[in-house]
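Quick heads-up: it's one chain on its own, the form predicted on its own, in structure tokens.
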Amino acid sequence: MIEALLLMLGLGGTCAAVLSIASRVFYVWEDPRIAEVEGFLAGANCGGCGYPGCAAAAVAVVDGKAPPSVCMVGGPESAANVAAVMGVDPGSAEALRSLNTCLGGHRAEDKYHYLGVQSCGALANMFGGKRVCSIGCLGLGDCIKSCIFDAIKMGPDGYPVVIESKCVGCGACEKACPKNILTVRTMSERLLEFNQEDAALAPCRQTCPAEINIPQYIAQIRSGDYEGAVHTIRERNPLLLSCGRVCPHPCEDYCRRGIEDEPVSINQLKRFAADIEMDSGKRYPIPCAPDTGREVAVIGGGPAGLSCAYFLRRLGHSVTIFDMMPELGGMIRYGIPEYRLPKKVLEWEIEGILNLGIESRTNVRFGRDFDMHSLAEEGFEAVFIGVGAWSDYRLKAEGEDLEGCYTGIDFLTKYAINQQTGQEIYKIPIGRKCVVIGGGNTAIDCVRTLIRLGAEEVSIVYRRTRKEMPANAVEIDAAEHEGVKFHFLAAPVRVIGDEQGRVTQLEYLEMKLGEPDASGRRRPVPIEGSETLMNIDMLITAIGQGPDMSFVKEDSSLEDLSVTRWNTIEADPEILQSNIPKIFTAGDSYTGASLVIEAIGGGRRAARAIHLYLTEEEIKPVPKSLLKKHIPESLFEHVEGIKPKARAKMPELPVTERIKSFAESDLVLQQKDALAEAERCLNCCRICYDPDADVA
């Protein structure tokens, strides 16, 4: 028995000897990140990732073949874990989710029909396939029969419909698709995207400056889907309340309908989505990406710089705006009178902006309280500057400076600082007779706001006709309608004054069109020995501003900063970065003076350039580019099926009743009517769309 145990434990030791031994001479490291990194996949070993199992995917990860989120089943939270793991930027943990750009379907004529072929693939290497529409889908479900996960299905119209809550993001339809119609975007990318030549679009979204997916969202609020239609709006547009109120909507110039009927009120119907979320006492959620530690400054809290800064904030990086004024807004706050963008409007509008994470610090002047060195040395690694256009343009006329002339923009600036501070030292006494000089939006709301302050005569002096003024037709029309007076083809010579130095008087010449001008409009030309003299007692100049350029004298870093002689930043119009790499720019401080939504757009395309400046990839045009250009295929002189229809018809308060306070004047649609006009919408793709379904 002894000699047993004696015997089994020798060739025990020696076991572990021999065992020993070859642990050392056979051992193979296994990287221990590989186990922690499989303990946060899904463990469904489905091979949605492309990899024979979560086990082969942790491997992936961690020799860098595979980003963190591989695991197309564990989703954003799956991701995160596997980024801190690997101690990656999390920013690229974000999940993926296929989309569907192709609205047409069976809609689009087919040029040719191929018996017996059930494949896209197939159909696509014959002649390019059936469809008349370059990019239009063949519907044949290629990409349906790509998904293991059910996330795709065949829509009522002829195209697939992916389900979101479904699909995560394997990019097996995309591969299976030959026309790059549906597409696998991360949130980020999904922000990024802009309009492209070859893209699917209808002309409205072409023309829109912020590019938004106007079928899109249209679509939603005519199936009750009004938070989707507000998701829809803000991938492009943080200031939907605000442009629903403001925007002269440039997109309806370009709605098919409008070619045989009129134009879908494309902005009304944006409002209307906007005010249902503000109206609810709740905020649909925004969700941004993880935090990049990158920080950048904006300067200007305006609808350039509020742009800029959302977007940048949904693609997880830290931003501060900097704005010289009490409050942010730009001109959009101190800008546009109250009865066009309630204060409380814009205020909760900015809220959610800011809620996003987003800091801000109000009356501080760029190059006076702060300057590139100062934001340098706290850490922020880009800079935007959306400066507003706040320098009005001189009448360079004898007499502009007496007192009681003032120039547009101070004086709604000023009469807006009054308003909500109530300091005696912005209170603007009103004249009796006042007269403003101009025909652009800014003219308007000075004549508007003095209706409404009281004085007794209000008119404006503009030198070409009704025709050619800058100004939106439905502005121009409301303050005809509150008793503004009009003095068309009339230029102003001098201006008079007593000999206290108050104005009295304004000379005129009279005028008559000549030739078009560099902007297409006819020349005024003066009509010899026509002087005459109006009775006044002030006197607005609403002729054109232009951006405070000031701080590039003020801060001497900026001294080789590149100024256009429009005195603007020069940039490159496709990324908006400057000649000094870091600096960044859009809205008025690039453009000129030009439309809010132009501003909102631009700040999003600099954004983008902010972001591939930030991650240290190449900062390059969007390829294809769009860019203020439109499809030629996509635009028709003609669209057959189109019944005529009444366009919802904008609710406003009563005349005598609006200009007797400052009051909200354009009201939002009724939910029928709202209704009621997204049915009008054709759901335009980029050349096929629906008729009219009770046309024979």
Ligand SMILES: Cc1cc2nc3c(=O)[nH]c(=O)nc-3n(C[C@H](O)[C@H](O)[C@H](O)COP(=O)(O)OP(=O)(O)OC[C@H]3O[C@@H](n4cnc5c(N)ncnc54)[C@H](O)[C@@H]3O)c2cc1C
Contents of the next structure:
Amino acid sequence: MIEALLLMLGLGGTCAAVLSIASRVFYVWEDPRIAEVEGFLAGANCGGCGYPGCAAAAVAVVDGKAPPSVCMVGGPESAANVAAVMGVDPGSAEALRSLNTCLGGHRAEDKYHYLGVQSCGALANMFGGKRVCSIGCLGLGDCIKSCIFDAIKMGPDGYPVVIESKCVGCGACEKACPKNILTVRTMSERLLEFNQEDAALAPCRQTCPAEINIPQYIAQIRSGDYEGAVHTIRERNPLLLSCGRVCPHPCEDYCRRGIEDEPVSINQLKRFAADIEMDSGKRYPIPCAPDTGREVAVIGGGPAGLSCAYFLRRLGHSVTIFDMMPELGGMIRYGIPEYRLPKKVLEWEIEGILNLGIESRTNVRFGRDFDMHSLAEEGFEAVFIGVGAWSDYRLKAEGEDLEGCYTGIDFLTKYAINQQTGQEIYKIPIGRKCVVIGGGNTAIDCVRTLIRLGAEEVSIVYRRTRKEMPANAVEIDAAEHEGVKFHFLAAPVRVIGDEQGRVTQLEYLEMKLGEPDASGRRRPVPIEGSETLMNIDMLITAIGQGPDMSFVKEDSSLEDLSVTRWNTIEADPEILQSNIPKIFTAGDSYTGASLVIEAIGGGRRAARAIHLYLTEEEIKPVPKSLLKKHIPESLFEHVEGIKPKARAKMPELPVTERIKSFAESDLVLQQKDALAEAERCLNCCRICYDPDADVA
Amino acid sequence: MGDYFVLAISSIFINNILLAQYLGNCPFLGTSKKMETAVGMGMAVIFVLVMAGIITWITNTFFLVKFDLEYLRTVVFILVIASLVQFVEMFLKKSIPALYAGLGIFLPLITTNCAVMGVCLILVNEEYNFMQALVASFCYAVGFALALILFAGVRERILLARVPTPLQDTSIALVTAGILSLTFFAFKGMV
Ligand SMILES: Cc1cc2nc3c(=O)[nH]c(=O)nc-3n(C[C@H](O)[C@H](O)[C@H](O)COP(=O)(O)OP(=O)(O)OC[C@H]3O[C@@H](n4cnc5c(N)ncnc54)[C@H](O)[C@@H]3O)c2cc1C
Ligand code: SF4
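Pass me the form predicted together with this ligand as well; I've looked at the form predicted on its own already.
And the full complex, kicking off with our chain again.
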């Protein structure tokens, strides 16, 4: 008996001694938080989290590879404790959430009848699965079985639906799904997603330069969830009130309904949802990731700059916007006139963005008041340049500098400043017979402004035909209704003035359309001897604009910045990083004069690159990036099951009333019209859609 | 030499620790869903089992037998094996990080593996000498790895087969294990 006791004591003592010595000798420094975190995991070593045992999971949490909610058994309590150890507040920490991107269900067609084991994993091994759609949900619910929190249920349409409130983001479903449909992502990861070739995307969504999830927000409007719709839009576009008013909606050209019927009025629905938020007077909260403390300077507070700043801020970075004008907004404040986008609306929108904690410094010009050097000194690690296209192209014709001649941006900007501040020096005397040269948005905005300012006769002179005009089609119609005259196929050659140097006449050549050029548009050629004179007393040339890159010459550290021959900053379209690594760009200063929505999409893409630049140093392009290309299988020739239904008419002020003032001319849809319009949407995905219910 | 060959064959195939002795069923079902995990686990078991076999043989011969304390065998072995695994884990982590990265995660799971304990007890019951104990523990472990890897291969294929609902998952795994075990019984007549 004594021997036994002695032996056990001795053995126990030896083991203890050896282990404690070993723990000294073989000591490897380990983050003390690992042990602490492990203490809060369930200790079941079940491997449900995907790591081999609790210790490995704890290491992953401390390395930042797994979320505090990693433990599937521990549940919310464990997540809260672990989050406390890691120093993040579980409330503000970036929660992971699962999302099913496929809406296929029973509307997705079957390729063959399947009799095998009822599991998606097995089915996926047979020719990729039984559904025609190569990427769609198989609907056998492996994810449902994998979720121990009961956060996924089979929806009525035969595809799994995630119950957000129950999801802890453990990632079990993502692993169980053989088709990569269920994705568990943090908000930041969602904000940084871009269209990919193998994703579930409706044709409209492939076309939108900002890649908004259009069918989702329309579905949310349909179900009365206006706040949800606003959030969906805001994941991709912070300027929804402005875009809802001025966007020429390229998405609608690719709307699947448009193949058999009029396209869904996507943009009016955007405006409808956005206006509901504004009219309610309170702002829906916008979550931001925890602060990272990294500083980014955004030069230019136009749509591109605002979008980039907004996304960077939501990713947790500190952003400061610099702008040379007294107020933010860029061309949408100083170019687009009041009657299209009221300043009150724009201010409300910009205020909402700045409220996220973005600093802004106005009245400072890059190159004159600050430069790369001063930015570096202030601690900015990356710089976004979105200075837009503010320099008007010149006609290069004799007499274009006579009194009474203006350029488009110059005219609109001066007018806007005068209207917003009442400063007299910006007041422009308006003529009686006015001519605007050009066919773009700028030209149309000039003529419609002139009409409202009381000009008697306003005409547009454009060298091609109406079909080739780059301005938004609705704008051209509106201008015509308001009494603007159009002179197509007319190329100005000379401006004639009187002795006082005041403009009196415009001479132009008539043109005819010749052979198509490289862009496929038929090139206008002059008709010999067709010179015509037009009596005028005011002329605005709005024939296009390019970026003003004067700051490059004023700043020696920008000497090497490569600039294209169109004076835009050169960058890879995917990464938007210039040849100077810390400088990124997007918007008109990258694309040349383009659209608001293009600038917003570019701003987000640049924000992604800057985020990677700040956090990982290597900026990889988006894998299988779609970049506005279309997925061939998603474009149809015909669409079955459509019963034509009239598209919602845009409510507008009567012409006689609207030309008298700068009151907003386009109005918002009524709720019942908006709902009817939302009903017209086919809720498309890559190849599935919901046919009209009342088709026999 | 011939003796050792027979010993090896019998410990790998005939007395296969998983399929003939039915020890270590928990990792057999738990880590056989994926080939990758099965291979890792198999390697870790080989590593630990050889060490455990040696150390428990030494403990038994030089302490327990000497002092007539064989009735304490089970409790002593548990203590020794657990400490050993802990020790090896610390050692690997510091000295051979590459090996630790491959096997480390499985080590803690083996501490409580009954196959390890079982083999150690077999070595003593069969009264092997040191060399025999060494060879036998290595071969038992190889047998474990072999069975586990075979089984993982079969299970990956079962995913594709039509299995009646009540038999899915663990049930079919156990049925398969039974059949696999029967095939191993064919070795019974060999030696
Ligand atoms: C008259 C007009 C009408 C338009 N209508 C439409 C429309 O209906 N729909 C549509 O989609 N698009 C329209 N556009 C195009 C759209 O406005 C632009 O594509 C968009 O504003 C580009 O955004 P951005 O941020 O790249 O540049 P901008 O909006 O031009 O912003 C650039 C910002 O940079 C600042 N900045 C410039 N240089 C400096 C410097 N050196 N230092 C500091 N700050 C500087 C400017 O003050 C400005 O705030 C229109 C454009 C014009 C001119
Ligand atoms: S019907 Fe709806 S989802 Fe389909 S393309 Fe048109 S707007 Fe997009």
